[in-house]
Structure formats: C-alpha cells, structure tokens
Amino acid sequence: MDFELIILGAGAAGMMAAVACGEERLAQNLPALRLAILEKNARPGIKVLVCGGGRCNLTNAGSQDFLIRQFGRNGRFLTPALRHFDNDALRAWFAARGVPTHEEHDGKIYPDSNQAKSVVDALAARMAELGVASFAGPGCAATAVRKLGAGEPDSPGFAVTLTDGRTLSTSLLLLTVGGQSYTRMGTTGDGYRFAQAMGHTIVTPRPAIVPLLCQQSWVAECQGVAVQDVEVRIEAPGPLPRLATGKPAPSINDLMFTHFGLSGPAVLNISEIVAELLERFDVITLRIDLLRHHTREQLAAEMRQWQSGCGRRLPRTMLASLIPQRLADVLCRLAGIGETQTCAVLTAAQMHHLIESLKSLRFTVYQTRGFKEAMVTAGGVSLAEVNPDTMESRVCPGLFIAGEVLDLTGPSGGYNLQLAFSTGRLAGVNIARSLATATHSA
C-alpha cells in the first residue's frame, strides 16, 4: 500500500482535513500517517486566494444555529461538524498559527493581515510541520479512481490513476476536489464522476452565487453602481423552486451594476433559483425594489415636494439625495424627463413612471454567467449517502467526503468557507481514529 490516506483536492476542505488528521495522530502520541494530498494546480488553495477579492472572507460571526440555518433544507446534516470545529474555534485555530482575524459588516469575518495568501500559507506551513506530503501540478491530477475488489493487492483500499500514468494506492480515499464553480481554478466537476463511479448519486450541479445577464442594454451605463439595501423579487410562471439556502425570494442585500447585468449580495443569493428556472423559461424577471424603505405614498409626496419648493431644480439632482446619480440619470431619461426639464413641470405620468421604477425596476434576465464565474456549486453528493457524524460514506466504506462536492450550499458572507473548513476539519479526525482503531486491531 503506497499511503494510508490520500486526500484529492488541496482546497480549505482538502487542508483542514490534512492538518486535522496529522494534528489528531499527534493527539493520540502516534506517527505521521503515510498521507498524500493531491492537487491539479500548481499550487494548493488556488480557490482560497481569490475568496473575498483575494482577501478571504473564512467564515461569518453568526451563532452555530445561525449558520445552519444559511444552508436551508440541507443545514441540518452540518450540526455535527459544527459541532466539532465551528466559527469560533476556526478563528481560534488561524490565530494560534499567526492569522489573527476581525469582523466587519453583516458578520464577515477576514483575517487582519486582508490577505487570502495568510490563510493559505499557515495551513501550508502546518501540512509541512506535520509531515503531509503535498503534490501539486497538473501531472498530480486524478483521472480515475476506483474500489479495489476482493482478491487484489492492497485490498481493501483504493487505487488512484493520475494523469502521468501513476497508479497510487491507498487505504482510504477523501474527496475534497470542490464542484464546478470558478472552473479556471481546475474545480472541473471531477469529484462527481469520481463519486459515482463508486456508487454515489449526484444532485444535479447548478452554478450559484452567480452573475446574472439582462436584457437591459442602459445597465452597462451603470457599471459599477452600488445600491445598498435593496429588495429584489423573481417573477415566474408557477410556484418557484427554494434556495439552496432554504429562503423563498425576496433577497434583501445590496446590489451591483455591471457591464452584463447584475451583481451584489441581493443578486448572489438568488443566483441559484434562477439558473433552474432558467432550464425551464427562456427568460426571468427581476423586479427591484432600490426604496424598500420607502412607500409609493411617501415618494409620490416627495416628488410633489420638489414641484412646489424646488420648481427650478433639475429632476436628477433630487433623485440623486435618494439613489446614485447615474442611475437618476438613467432612471430619468427612462420617465422620459428631458436634460432641461425642471422639476416646476413634471408630469404626473413623469412622476409615476420614476416612482414604479424605484420600487419595481424590472429587469429580464436570460442567463447567468455560469461556472467559469459562479462562486461555489449547487448540488452534489447526495447527503442521504454521507454519514454526518463522520463525513463517510454510506455506500462505499473507506471513502470519505467533505466541502463543495457535497450538496451544501450557503449564501456569500463566509458560510461556504466554513463549511468546507467543518466537514474538512471532521473528516480527517474521523479518518484518524478510524485509523488508529484498524492498526490497534491488527
């Protein structure tokens, strides 16, 4: 048998699994394991260096049941990890290993240093403390994998095929190879093959936390537009699908104009409703509400204000105390409200047009920007097959599974993160022990 363990994927799922397997050894006064961590690209946590905008949003402040709250439907399979490594003690883990950490809006956490490589780097340095042998590159990339049956050597265990024609074998296998999103980091949906092949049924993949594209051409006139606190609803034929989150639009969070379409938090997370409704419409429509604070009494009053005190004022200038000028700008031109028009001589078809348009700006959505953009995957390794308590699974003994390529999906804010750092932390602690007890026993 080549290794004792060998872990695909060296990703925060993939490293905290290594880490905690070495770390729990330590615990029981045994040696290193003989422990292989494998990875496609040329580095390990080439996904974790982009998270946050290269700042590494790890995890969120919220209280445990918070947390598993986020992940909807599925959050219950999360408690035990939870259990055993959550928010608190994930900070306490990066901060004994130098990467203290703070808290800014809505719960993100970031470490202090506002460097995803802080992040990667002192899990790389403790994989090397603890002996793990870490291969990266594209020649350490897995193309096959498969059950080693009765009668073969080194059975039972598995046999990992890479693609410098290698055959390695192992004792137990982790897949920690993520899902389809961000498919430029070599997250190309190979944990899914690999996972059926030995028996796993996979949820369909969808992109989530995803751009999306209308088919409003002024939006690109607003790139880079941030509108904060907004409500944004999907209209569709029928009842709609829920979120992996668990939560029925509206989204209620903050929103982003780009040159294609949509982006921002409010947009995000519900990324992933649309992309399956979009497998049965052509289109989607978004309506957004940009003064979910605001009444259309209120704003209808407002405006008649601006007739009456400030007649010689330009309609876009007002506009802009309550939402970013370009977009007044655009918001007007769409009331159709000339440059020159005061505010003395707005219609009252003028003034209901602005209004629908702060509280139902419609959009028409026809396509996200898919996996090459979308932050994490939707779907995967069905949980029923996955024993929670121990991340292993139920079809195929010996095989352990953590992070993305489960059917787990939260919300941007630092949830994923923690997910993948959870179900890492307990599969390599739970593959330790099982270990330990296989060499006691012998």
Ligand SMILES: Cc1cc2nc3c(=O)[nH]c(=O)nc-3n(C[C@H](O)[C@H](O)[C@H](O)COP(=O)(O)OP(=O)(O)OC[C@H]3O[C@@H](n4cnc5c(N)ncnc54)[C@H](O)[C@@H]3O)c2cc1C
Given for the second form:
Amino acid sequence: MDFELIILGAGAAGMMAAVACGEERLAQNLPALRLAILEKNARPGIKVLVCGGGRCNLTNAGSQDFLIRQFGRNGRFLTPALRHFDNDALRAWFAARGVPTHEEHDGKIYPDSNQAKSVVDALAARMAELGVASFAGPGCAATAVRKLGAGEPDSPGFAVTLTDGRTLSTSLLLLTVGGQSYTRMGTTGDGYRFAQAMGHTIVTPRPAIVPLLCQQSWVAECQGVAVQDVEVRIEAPGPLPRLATGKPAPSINDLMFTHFGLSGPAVLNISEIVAELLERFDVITLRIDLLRHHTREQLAAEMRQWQSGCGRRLPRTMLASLIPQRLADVLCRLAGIGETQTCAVLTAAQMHHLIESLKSLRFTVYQTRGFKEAMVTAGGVSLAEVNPDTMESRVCPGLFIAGEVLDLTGPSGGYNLQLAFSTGRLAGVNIARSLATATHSA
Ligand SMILES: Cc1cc2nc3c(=O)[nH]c(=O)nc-3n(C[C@H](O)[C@H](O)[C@H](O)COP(=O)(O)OP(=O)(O)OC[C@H]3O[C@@H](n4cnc5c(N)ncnc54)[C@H](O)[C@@H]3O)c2cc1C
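Can you return the structure of this protein in the form predicted in complex with the ligand rather than the form predicted on its own?
Every chain and every other molecule in the complex is listed next, the one we just looked at coming first.
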C-alpha cells in the first residue's frame, strides 16, 4: 500500500483535514501517517487566495444555529461538524498559528492581515510541520478513482490514477476536490464523477452566488453603481414552487449593477434559487425595493415638496439625494421625465412611475453567469449517503467526503469556508481515529 490516506484536493477542506489528521495522531502519541495530499494546481489553497477579494472572509461570527440556518434545508447535516469545530474554534486555531482575526459588517470574519495568503500559509506551514506529503501540479491531478476489488493487491483500499500516469494505492481516501464553479481555479466537478463511480448519488450541480443577466439593457448605463441595503424579491410565474434549497427568497443586502445585469450580495445570495427556477421557467422576475426604509406615502410627500419648494430644480438632481446619480438619471428617463423638465411641472403619472421604480423596480432575469463566474456550486454528493458524525461514505466504507463537493451551499459571508473547514476537520480527526483503531486491532 503506497499510503494510509490520500486526500484529493488541497483546498480549504483538504488542507484542514490533513492538519486535523496530523494533530489527532500527535494527540494520541502515534507516529505520523503515510498521508499524501494531491492538488492539480501548482500550489495548495489557490482558491482560498481569491476568497473575499483576496482578503479571505474565512467565517462568520453568527451562532451555530444561525450558521446552520444559512444552509437551508440541508443545514442540519452540519450540526456535528460545527459542534466539533465551529467558528470560534476556527478563529482560535488560526490565532494560535499567528493569524488573528477580526469581525466586520454582517459578522464577516477576516484575518487581521487582510490577506488570504496568511490563511493559506498557516495551513501549509502546519501541514509541513506534521509531515504531510504534499504533491501539487498538473501531473498530480487525479483522473480516476476506484475501490479495489476483493482479491486485488492492496485490497481493501482505493486506487487513484494521476494525469502523469501513476496509480497510487491507499487504505482510506478523502474527497475534497470542491465543486465545479470558478473552473479556472481547478474546480471542474471531478469530485462528482469520482463519487458517482463509487456508488454515490449526485444532486444536480447548479451555479450559486453568481451574477444574473437581465433583459433591461439600461443596466449597462449603471455599470459599477452600488445601492446599499435593498430588498430583492423573486416573482415566479405562478406560485413559487417548492425549492430544493428550502431557503427564504427575499434578500436584504447591497446591490451592484454590471454591464450585463445584477450582482452584489443581495442578488448573489438568491442566485441559487433563481438558477433552480430558471430550470423550469424561461424568465424570472425580480422586484427590488431600492429604498426599503421609505414608504410610498413618504416618497410621494417628498416629491410634492420638490414641486412646491424646489420647483426650478431638476428631478434627477433631487432624486440623487436618495439613490446614486446614474441610477437616478435612468429612472427619471424611464418615468418619461424630460432632461430639462423641472420639479414644478412633474406630473402625477411621472411621480407615480418614479415611486414604483424606487419601491418595486422590475428586472427580467433570463440566465445566470454560469459556473464560470459562480463562487460556489449548489448540489453535489447527496447528504443522505454521508455520515454527518464522521464524514464517511455510507455507500463506500473507507471513502470520506468533505467541503463544497457535498450538497451544501451557504450565502456569501464566510459560511462556505466555515463549511469546508468544519467538515474537513471532522473528516481528518475521524480518519486518524479509524486508522488508530485499525492499527490497534491488527
Ligand atoms: C472568487 C471567490 C471568492 C470567494 N470568497 C469566499 C469568501 O470570502 N468566504 C467564503 O466563505 N467562501 C468564499 N468562496 C467560496 C470558497 O472558496 C469555497 O466554498 C471553498 O474554497 C470550498 O472549499 P473546498 O476545500 O471544498 O474546495 P476548494 O477550496 O475549491 O478546493 C478544492 C481543491 O481541489 C483541487 N482539485 C479539483 N479536482 C482535482 C483533481 N482531480 N485532482 C487533484 N486536485 C483537484 C482544486 O484545484 C482545489 O484546489 C469564494 C469563492 C470564489 C470563487
């Protein structure tokens, strides 16, 4: 047998699993495992480096219950992993490794260094201390994985075939190859193929935390414009169908216009639901309340005040005190307000149109930006087939699965890295324990 454990994929989950496995062996006064972590990128943790715009929003300060709720219907699966290694434990682990963290808006946790590199470096340094053999580069990409049949040399165990032609054998296998989003980072959905080959069911992967394309071509004029604290609602054609995600549809957060449509956390966090609905409907309507702290009546009163008190001024100038100027320009035009028309001659119909635009701006979404631009992948290895207490497969003993490859997806805000770290950690500890038990009973 070449290795006792092979970890496929040196991302957040894989690196944390390798570290946890090594630390558990140390705690039990056992020698280091013959453990290899294989990564198809040139270096481990490449995707973590781009997290949070390079600053790495590595977790969220919410309670365990709050974190679980962020994962919708599937969140309960995470209970044992979070109980074992929650956000406080994660922060304490990094602080002990010289990476203190701090909390920002919405409970987002970042390293004090504001550099994702310090997170990756801490994990890589700990792996090296613990004697983890790390192999990275295109030649180390796994192309096929199979369970060894009874009677084959090295059985029971697994055979992992690499791009460079080598086949490695291992007693236990941990799958942490991530999803299939942001494919340029090495995550191309290989894990689904590997898991399927070992008997697992895959819940259809779909892009999540992904920008949306809409039919309203005027959005291009607002490219780069951000509006804070908006409320986004989904209007499906007919009653909103029962969603696989089980997540609440209204989303309150910041909005960003792009040259093709909509982005920003308010939209990204419901994009998984939109992606699911777009599988059934050609288009989905989003209604956005740009000024959720103003009622229609308050806005009507304010506009009457523009008429009486600022009659010689332009509506677009007045509106810019409430929303960004470029958006104000577009909304005035859509309301049929002429470029030189003053507030004094605003018609009731124009005011009504403006108020409706501010309170219920309509967008017709026809597509997401797809896996290429999605930050995470929804769907994945069916949770019913994985033991949440150990992360071991229920259909293929000896196979462990952790991280984004599982059918678990949170919104933006540090939840997805916490999921990867917690499930990776739990898998690593349980692998170390199961190998220790096997050694003792041998
Ligand atoms: C731009 C961007 C920003 C993000 N920002 C945040 C953030 O701030 N906070 C947050 O919580 N989440 C963020 N995420 C999501 C987060 O990156 C993922 O949820 C997390 O990295 C998943 O961890 P993982 O270990 O399961 O998979 P990954 O980190 O994706 O690691 C999987 C690894 O497996 C490797 N691999 C794949 N196939 C093979 C193979 N066949 N052989 C060998 N190796 C293979 C990949 O190269 C990769 O390194 C962001 C994602 C993106 C794209």
